[in-house]
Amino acid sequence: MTQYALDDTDVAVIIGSGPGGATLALQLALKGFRIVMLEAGPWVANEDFVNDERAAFDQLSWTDPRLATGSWALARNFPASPAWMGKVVGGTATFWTGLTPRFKNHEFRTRSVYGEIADASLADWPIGIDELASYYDRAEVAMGTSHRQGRPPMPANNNYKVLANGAERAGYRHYATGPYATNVEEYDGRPGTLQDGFCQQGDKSRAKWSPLVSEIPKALATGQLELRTNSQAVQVTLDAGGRADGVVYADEHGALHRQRAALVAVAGNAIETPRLLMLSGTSAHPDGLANSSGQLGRNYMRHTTGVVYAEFDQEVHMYRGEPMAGIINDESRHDPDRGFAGGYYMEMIAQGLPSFTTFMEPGGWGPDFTAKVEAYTRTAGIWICGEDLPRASNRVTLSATLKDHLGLAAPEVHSDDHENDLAMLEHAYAQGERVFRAAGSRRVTRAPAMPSGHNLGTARMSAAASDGVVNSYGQTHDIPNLFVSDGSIFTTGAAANPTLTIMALVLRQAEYITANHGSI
């Protein structure tokens, strides 16, 4: 691999190795800019990934300290540990479930067609679906996603059968195995599905699309990227003249380094990107780098979401086959006739048995818990994904009296419910049932919200610096050559999981530094 000394002034530093940070990498060093990435976690190979849930969970998740507050079901459930992202070479998509719908056009103009809503803090993307258009597509064709770009669609397994016949039955007319960004066939050098219902563990055969299978081997090729793993950023560094300049991390061992740099960008996810920037605050930055809006933190979103599991009479085995490859898209409109602002979709979910007894019924026990416990071989599930409304209140803070394994800070997520999301969530659970009922089910159960794998907006774009953390490229306002590469970005979160957002979002990123890496 390529080596960069500490005190070489001419590379791009880029914090973290998930989706967005390895697209940029990517690009960037197609283009020969020269790159060293950090990555706070381990390089794990896809051989080396355990196909038990348990144990797949220490292996590629950031467990470190983190404290949830509000009214939000997660503070109640899961305090320590109210987000599930990765802190392994790949970020969280080594273990993401792959759906890849892209935004629908009234998602980037929340603010122009939903109206005024009280306690939201909802502003107009300055962007739109034309800008994007064309990095969809070349985001769907780098992960091979299915039913798209000429790819062919995922096979149906059980749980999709069951979820497509309820719908049916249901009167809905918009249900797919896809997209969905798993090879069906070979494609980029990469296997097709096994349909070994393991990919949410870490996909072992490389069918499932990764930063960790496609972007980071394909940049370190070029021989312009550096890699260091287990190398956590924990600030960022200004020069006289205010602009980055370095970036100060920790090894394994705990030792600081510090890296110079040319131009910094963060893809931490919307907690640790966040956090990072704050942490790095100075005299001229009190309140965090970026943050002269007041906007750093804010405008947290994860999507409302809860799970409805059915039991049937006859065996279904829902892990059998690829976990989330079926999509109900009818209610992804924005309708304010049923009550709310916004949409949703049904997503088909599938679990190992682990996490069913773990998120069915945090905490649960007794007859009833045992019960549907010994249904699960016939037990199928939607999960809900919708657009939850930005508030300003709900946000990423620095701990005052959590700390993590460095003695930093740890961040606190604040999260209340807005009217809106939990109108959106009875509607969904309720035509979750009913899609179930159709089908047949003999019992239904509704689940709340597992831990946050979408977790967003906490440097959200805006048009005028007043008003966000970055521009429509991602630049933070403050600092030209400081930018921002994950869906912290997000203005608002929409009903879609936001991967091929974020991916799409970074391609644009990537030719605007090319274009103007001479004046940034």
The other form holds:
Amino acid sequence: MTQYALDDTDVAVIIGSGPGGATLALQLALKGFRIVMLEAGPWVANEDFVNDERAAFDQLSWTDPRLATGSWALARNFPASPAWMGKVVGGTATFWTGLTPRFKNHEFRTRSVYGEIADASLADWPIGIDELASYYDRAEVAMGTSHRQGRPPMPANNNYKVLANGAERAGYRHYATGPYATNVEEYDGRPGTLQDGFCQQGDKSRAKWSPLVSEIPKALATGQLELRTNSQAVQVTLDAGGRADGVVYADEHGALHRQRAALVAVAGNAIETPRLLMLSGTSAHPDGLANSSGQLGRNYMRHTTGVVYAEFDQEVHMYRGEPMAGIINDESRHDPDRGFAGGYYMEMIAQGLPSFTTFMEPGGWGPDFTAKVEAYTRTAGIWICGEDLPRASNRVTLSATLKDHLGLAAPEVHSDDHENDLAMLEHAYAQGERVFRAAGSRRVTRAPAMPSGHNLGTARMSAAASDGVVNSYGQTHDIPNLFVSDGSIFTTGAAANPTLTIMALVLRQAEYITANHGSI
Amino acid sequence: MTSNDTLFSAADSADLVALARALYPHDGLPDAPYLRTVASIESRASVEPALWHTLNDGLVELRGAADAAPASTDAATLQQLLRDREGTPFFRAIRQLTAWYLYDDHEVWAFVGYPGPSFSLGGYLHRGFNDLAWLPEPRIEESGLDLPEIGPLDSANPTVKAAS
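Same protein, different form: I have the form predicted alone, so give me the form predicted together with the partner chain.
All chains and molecules follow, beginning with the one already shown.
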């Protein structure tokens, strides 16, 4: 692998190897940039993934200290673990589920379309669907997502048969097995799915797209990228002129190193990205870097979610096959007659027994609980994914008391449910139950949110520097050579699963950097 | 429970097993998974002083409140005793740890019908990923109909109102 010196001042440093960071690395590498990528976690090869939910969690997840506060269910049920993120090459996408809907046109203009909503900080994006369309196309090609760009649809597994039949009988029409970013058949040097049902523990077969099987090896093959694993960024440094000039990181032994840089891109996910910029605060920037707006860490979003499980008289075996290859779109529209703004998707979900028993009824016990456990093979699931409203008071801050293993302030994640979120969730639970009852279920269970895989909004994109942290290219308003390259930059959350949009935004960002790097 | 027997007596272990079964009763499931679950909890408590203290304190209190040792008490009575203690650190610890280890036990997986990893067996591509036959084969393609982005579903595609 190519190696750069710590005092090479002409490299671009990318922090994080998830979909955002890896996409940026590949695009810049193809244009001849010299790149150092810092990944806090290790390289775990596909063959070393462990198809056991508990062991895989320990192997792949970010388990550093965190604290959740606020009225959201996660602060009650999982206060030390409100989000599920990867700490591994490929980031959270090593265990993502894979649905890739695009945003809708109006989801970039929610302040204009939804109007003023009390206690929410809605804003229009400084970019629209038209500017992103070609990048969405490229992102779908890169992922090889099913149903798109000539890729075939994913076949129906058992869990989908329940979902789709229930949807049809409930009067829904807009259901399908995708778009889903897993190979149905061989594509891009990777095989078709084995329907092995374990991609949320890392996909051993490589059929599911992730940076680990695509952007990272492709970027390494250019000879332009040095990937430093077990290297956790702890500070972005500035020169006397206020430009980013390096990144300090801790190696696996906790020893610090400083890599000089001509450009820095932060892609650490919407909790760690603002945390790092806050930890990088200086006398001149006491509230953190790129925070002249005061918006850094604010407007944290994680989607309105919950799960509906349903028992049937006959076998389902939801654990067989792709766990999320099924979606109902009918409720994803904005229809205020339902009593809330924004929309939601109903997405198929399957879990192994350990996760099912952990999340089906957090804290549950006793004979009623074990009866549901014993119905496991006759159970199907719907995961709700809806737009939650941004609020300035929902935010990531540095803890005054909790520290990580390096002695650095841990992130506190505060979130209060907005009444719009609660109204949407109630509607979605009822509709999910309706779908399953239509398919013949006799008993349904509403489960609360699981630790968030979708974490968004904490370095908000805005046209004016006073309204947000970055511009439409993810370039920070305050520091021209400091970029954010992950879901932190979402102005609002939309209903769609975010990974495709993160990649589309970063493809656009990469073109901007390439075209302007002489003047950035 | 060899290395922990100075921390947990045989009576302690028997009581913890009875509590584990009262928390997560599965008729027909043998004692072995509950014994392994309690062994794992004791092993963890043997290196986590706060956990040991919580378990020991909780057991002592429970025995004082009950008419007999948990191991000699029927499940319904134990469940009432546990329900009365749901807010206590003892209850939270024993519930959470029992669920964690019990449902990670492969004998329990087999009892429930969860087979675990499938990659080495070739996944389910040729082993029944789509063998559900009690419902019709659904469409897998997208519908081809336009979905309104704003407003109600159109008349040919009736609005689905909230379940009443």
